[in-house]
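Have a look below at one chain only, the form predicted on its own, in structure tokens format.
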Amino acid sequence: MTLRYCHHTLCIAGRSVPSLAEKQDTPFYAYSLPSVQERARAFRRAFPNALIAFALKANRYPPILRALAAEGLGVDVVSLGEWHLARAAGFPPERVVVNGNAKSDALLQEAIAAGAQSINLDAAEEVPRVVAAARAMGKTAAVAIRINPGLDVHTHPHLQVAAQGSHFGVPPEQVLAVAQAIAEAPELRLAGIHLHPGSQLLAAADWEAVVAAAREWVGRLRSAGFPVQQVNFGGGLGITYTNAPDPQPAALAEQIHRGLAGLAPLRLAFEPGRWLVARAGVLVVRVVQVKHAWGQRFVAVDGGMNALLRPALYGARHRIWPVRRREPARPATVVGPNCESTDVLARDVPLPADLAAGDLLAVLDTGAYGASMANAYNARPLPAEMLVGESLPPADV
């Protein structure tokens, strides 16, 4: 992301963080617009003919959504509220993918009436509900089968959504029956299959298994007479949350095109969220007090699990940088203000030895699943959000 120290003061997209904090109470999220645009363009360059549908659950801030829509991306929604946010941000219905394991009737009807790109069926039991919604709207619904191939990918157990026993997706033994039910319903049109393996995938071997599953199911369905035209790989491409480089869409593209060779015509679709926006965001918090106890230094800040839930929920690790850098640094445990023992943002963080109340800290790589998971626990207000940086020239992809 466009985050660096300018004369020992942290800057995002050319703006100093202290200057932002003068205009906005902490805690708040600041997002780099150039970072979002650069990553959107990198994904489109890697897959120029694919539908790149941003996973709106990762970040629902309207200016970011408008920026991504302007870059030509689509969007993946899982609720009626997300559908409305997507449409208000300028995403045309033909670039909106509808996911979820408990879609409301209202969402189905609005999406079908508008002509959503695809309704991804999560269960055999969902087929008659989509048929009824399409009939009520007097429309034909494009649908895809979300297949759960039972893959054990290398990620946090809470982020696996295509493993055996998961409540997401159609299990293998039901896929052909679901395809048949779609074929027999005049209100439905089979667009393709959906194979979202889980979030935060870093290993190429995990994608090999996903691509192999896609190849297998395209072949099986086509052999059975069902015209599969699209494979949606969902999201999954992760970031390292460290200084190490992230996996890149270009490398993923080579792997997928090699694995699916000979299956044309076949359109690809993706639903990236984290990879596009995580690096773009920082959570800015203010030190309330520094406490020395049990041989440790506890730095209490004004935003914890209410502002950033991921460390408490997943044990996620985020780097934390002082907004004003100075030496020497000493380890500290950064804790939030909430009355929970799990309200710990990070341990063993190297922070200035003279850190004191009023100092600002930046929690890095929080552009995804930060503000979107924020909550009002302990009756605290939700963190504010802002977009920083000038627009880049028009996309050339």
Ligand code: LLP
Second form
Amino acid sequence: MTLRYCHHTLCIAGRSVPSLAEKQDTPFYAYSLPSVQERARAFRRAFPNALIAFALKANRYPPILRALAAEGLGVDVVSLGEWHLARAAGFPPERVVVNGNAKSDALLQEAIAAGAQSINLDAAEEVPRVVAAARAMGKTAAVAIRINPGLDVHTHPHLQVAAQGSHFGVPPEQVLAVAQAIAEAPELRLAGIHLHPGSQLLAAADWEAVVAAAREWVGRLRSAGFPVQQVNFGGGLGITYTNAPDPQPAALAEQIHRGLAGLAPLRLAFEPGRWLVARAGVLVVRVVQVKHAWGQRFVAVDGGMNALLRPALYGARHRIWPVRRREPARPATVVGPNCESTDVLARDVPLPADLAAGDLLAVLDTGAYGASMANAYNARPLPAEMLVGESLPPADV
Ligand code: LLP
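For comparison with the form predicted on its own, produce the structure of the form predicted together with this ligand.
Below: every chain and molecule of the assembly, starting with the one above.
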């Protein structure tokens, strides 16, 4: 991440955060363009021939989308709104992957008309809907079967989507019947399988299980006569949310190539969201009031669960840094402005002892699922977003 202190003042991509806050009311998200580009290129280096379809749900800020489209990435969309954002940002239809467990007819029609790379079928019951939409337009739709392999990966329960009992994906016992239905429909062409394992995976062992499931399903489908040519591993590569290094796509590539050895020809696809953009973003908030009560220091800021839902929804821990660093530091509980006891951004955060109203704080690693999940609770405006580092200005040290 291109975030560092320049003479005790926090800078993102070479711009001092206070200078950004002069032009923009808080709370706002600032994204580092170089950080997004670096990550996109690292993913590409690990998988030179794969379709890397950015999960737009992680961040829908148009300049970020345009930057990723310009890097040659594809995109994964789950709604008509996401479809339109993706197309406006310059992603060509043949690089758009359509996911979702409740795709609207309008989304299906757009995707089929434009020739999306793949519509990932989430249920046996979705097959006749896609057939009908394609038939009405006289088109053929490329589809993949989103298999729910029933994996128990290590992540927050809210982020498990490939476990038994989940409402996502086709359960194992229905996969062959769905493949058969696709084969029988002249309007459909089987593009491959899709196996999104869940989100925020850090353990290599989890990926071993995902790769083994992919190998098993390619084998089962091919030996039943269904030509699987693409495996889409979905998203899921996590970040540590600390100073510790993140898992790397290069290591994942090794695992996958080992695990799928001998299965060629097979095209790979991925839908990374968090790994590409989380580290690129900070949420900048301003201290409204500091309260001393119950033996604690509560630092109330102007953006909480309305601007960043992750701590309230998943107990997620994001580092919070003072924009102007000074000693001594003392622990604080950083709380949002909303009338909810869960509106706590973080506890036990070391922050300057003299922190006062008007000071700025930065909530780190919020480029993914930050602004995209922001809401208007308590009638607060949505946080603004900005991209820094377009022309890579020198650090203002
Ligand atoms: N593909 C599919 C089909 C997905 O459902 C998701 C995420 C992704 C790709 C991207 O996964 P990623 O690479 O970002 O892990 N709001 C939560 C994350 C929910 C993820 C939902 N699906 C959070 O803030 O942690």
